[in-house]
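What follows is a single chain, given as structure tokens, in the form predicted alone.
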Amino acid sequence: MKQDITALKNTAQTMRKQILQLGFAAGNNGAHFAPALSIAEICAALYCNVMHIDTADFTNSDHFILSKGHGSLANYTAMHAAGLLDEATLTRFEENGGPLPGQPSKNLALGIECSSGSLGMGLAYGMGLALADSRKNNSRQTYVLLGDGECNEGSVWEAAQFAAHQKMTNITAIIDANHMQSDGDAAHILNNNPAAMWQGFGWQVITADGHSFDSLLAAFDTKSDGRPRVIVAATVKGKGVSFMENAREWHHGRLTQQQLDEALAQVTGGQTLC
């Protein structure tokens, strides 16, 4: 059932108690904490508003790749919320030989398609899943979540040109667009104009606010006009937390007991699930 606006703020407002909460449950290990808190917007329309999902039946399910594995802990709870993994294997981020690492490993069973965490690969993957889809006249959609620093490698242009010169209408890019990535400030890193390329390479360019659901909802809603489509989601690179919100440490890191508690405290919501 697709939830509604109010819904999807008690949702993602969860997943960001789940996120902490995990990430600070891995220890030593630490976690990819701001980057996932930039996406629980963006992961949590698709997986309980926009995203066609069979928990009966995966494979007649939309297709979702999270092509910025680091990004892991937004997927995982996302997935949780829209019922396709229970508590108990939610709890085993993580865990040594467990099915949910810190960068996601292809695990069909539990609606997981795509080993990811090698940045540049998302695209082209997705753009095989859509491609095969459309030639067997399959009406499953692919969702591409990419972050704006990822698109610094070049193996995502050649297939955002593939993806173009064959007028897939059936996937659509999303771009967390924080400005930022491990090593800092993406302009002084590579700068470039995420909208401005893409619609170069011929593809429909749709701008949002990454964490507004309005917006969200309305840019998912567009619809396609014969060219794939990528939507360029403004967002906060560790939204939420005031210590995480564009702090490069916060890539990655790992969290005491004071951390956890300050952190917890800002990140109020419900229990709301799909």
The other form holds:
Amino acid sequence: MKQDITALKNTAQTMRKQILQLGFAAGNNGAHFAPALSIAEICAALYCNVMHIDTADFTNSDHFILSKGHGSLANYTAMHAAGLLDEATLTRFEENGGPLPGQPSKNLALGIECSSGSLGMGLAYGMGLALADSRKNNSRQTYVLLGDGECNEGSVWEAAQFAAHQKMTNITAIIDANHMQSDGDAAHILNNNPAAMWQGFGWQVITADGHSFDSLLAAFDTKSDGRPRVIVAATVKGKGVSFMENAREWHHGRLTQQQLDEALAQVTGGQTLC
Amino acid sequence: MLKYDRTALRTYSMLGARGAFGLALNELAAENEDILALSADLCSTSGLDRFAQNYPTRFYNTGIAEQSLIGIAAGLAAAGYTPFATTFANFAALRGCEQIRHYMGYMAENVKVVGLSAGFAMGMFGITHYGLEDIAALRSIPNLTILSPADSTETVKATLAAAAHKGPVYLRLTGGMNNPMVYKEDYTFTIGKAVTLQTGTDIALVGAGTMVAQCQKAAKLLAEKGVSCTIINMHTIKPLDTLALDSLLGHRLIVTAEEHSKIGGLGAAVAQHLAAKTAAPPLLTIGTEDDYGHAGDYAWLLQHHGLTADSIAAQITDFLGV
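With the form predicted alone done, generate the form predicted in complex with the partner chain in the same format.
Let's see the whole complex now, leading with the same chain.
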């Protein structure tokens, strides 16, 4: 069932709590907190509103590929919100040999279609799925979520050229434009301009506020003009937790109990935790 | 309908590995609608012009972009298609190495990557176009089957076998046009099962790709000196037919020959297997040294790198001191 904007806001809040709790439970393994917090609304919008999901038969569902695999906690918690992952499975995040490693591993039984972690791998694979859907004349859509730092990878642009050349309209890329990457501010590493680059590569560029459901749903609603669509979503890395926002050290880290409590209080706005 | 009479076998040889592959895939496509072809701007070079003409909606040109070539093929494979993705061997295996690892190794997608003109077949194109490290780069990737057909007829058979095989395959094509014929009549090709071409008592020659034909000629030269050879066509590099290797332990010497670096290829795979044996004959590995050398034409390169029958025979007699 599609969630409305009020429900989606609650979902994103729950996801942020779960991201913190699951990452804390991962202990010394640590977790990619900030990259997941920046895509909470994008994943919630996709899984709980935009995508067609048939839990009885995934072969009827839209495709989602988390190309920036390090945002897995947002992916897993959104799947939980959509009823695809139960609570018991969700708590197996980063379990040794378990189904939900730090970066997604293909698991069709769970509805995880593509392994990721090595950046720049998701778009071409998603295009293969989308080409197959076109060949089969079905209406499934493919959504590929990439990081703006990930767009440093040449393989992204190889794939981008092909999709534009083939005029693929059943694939949508979403760029988590948080302006940060592992070593810090993207502007200091390999400055890029996602909107201009995707435009130059022949894609239909739609910009959005990546933390506003109004903005995101409007972006997803924008019809293709015959070119493949890319939504460049402006986000804040670590969104919702003040000490993680735009803080390079929280790309991957470990939470203390005190930090967890503080972070949970912030993402819930002081509400009672459930 | 693919035939295996003498005329057909001669035609395959004349076409060379790339032409024979293209012919086989074109025929296969008529019977199996799930067969797709992709190339990184090497449609003609891959022998795929006829396929692209006959099945224009089943051929994708990804442009000069080996990474997305393999990624797109992987997505198509995940959706149930059987994509053959072609480019020169070194570009596939080295430029696309991590894509092969990720999509075909880790994710085990049913992609068939065809490495064109492996070894020295690109001749005067120069060293950038030689494929001398592809087996070494790919052999350690789990789930991947590596095929190295001995001649053009075997290229046809390996193409059909790769399509029928459920799982990722790297098909390594060696040699140019008018490839020497190892097979003069029909035979059975099974992935993972080496073919014994000749049984002898002294030396066991284990070849792959174009070196099988050179081993056959070398065996004739050695026979003139009273040396009796077994010849094995090890067309599947991975999984290696270790039973076939175990049957060779009674020989005085085992020799591997490949158009590939001595490091990490067939010779290395055989050495690793034999190293665990309590009693095994010495192993002589023939391949390229740890050195690129210089560009030249194909015949010159084979000679320069000691990959002709004369040189193989001479290396063996030197080793034996006969």
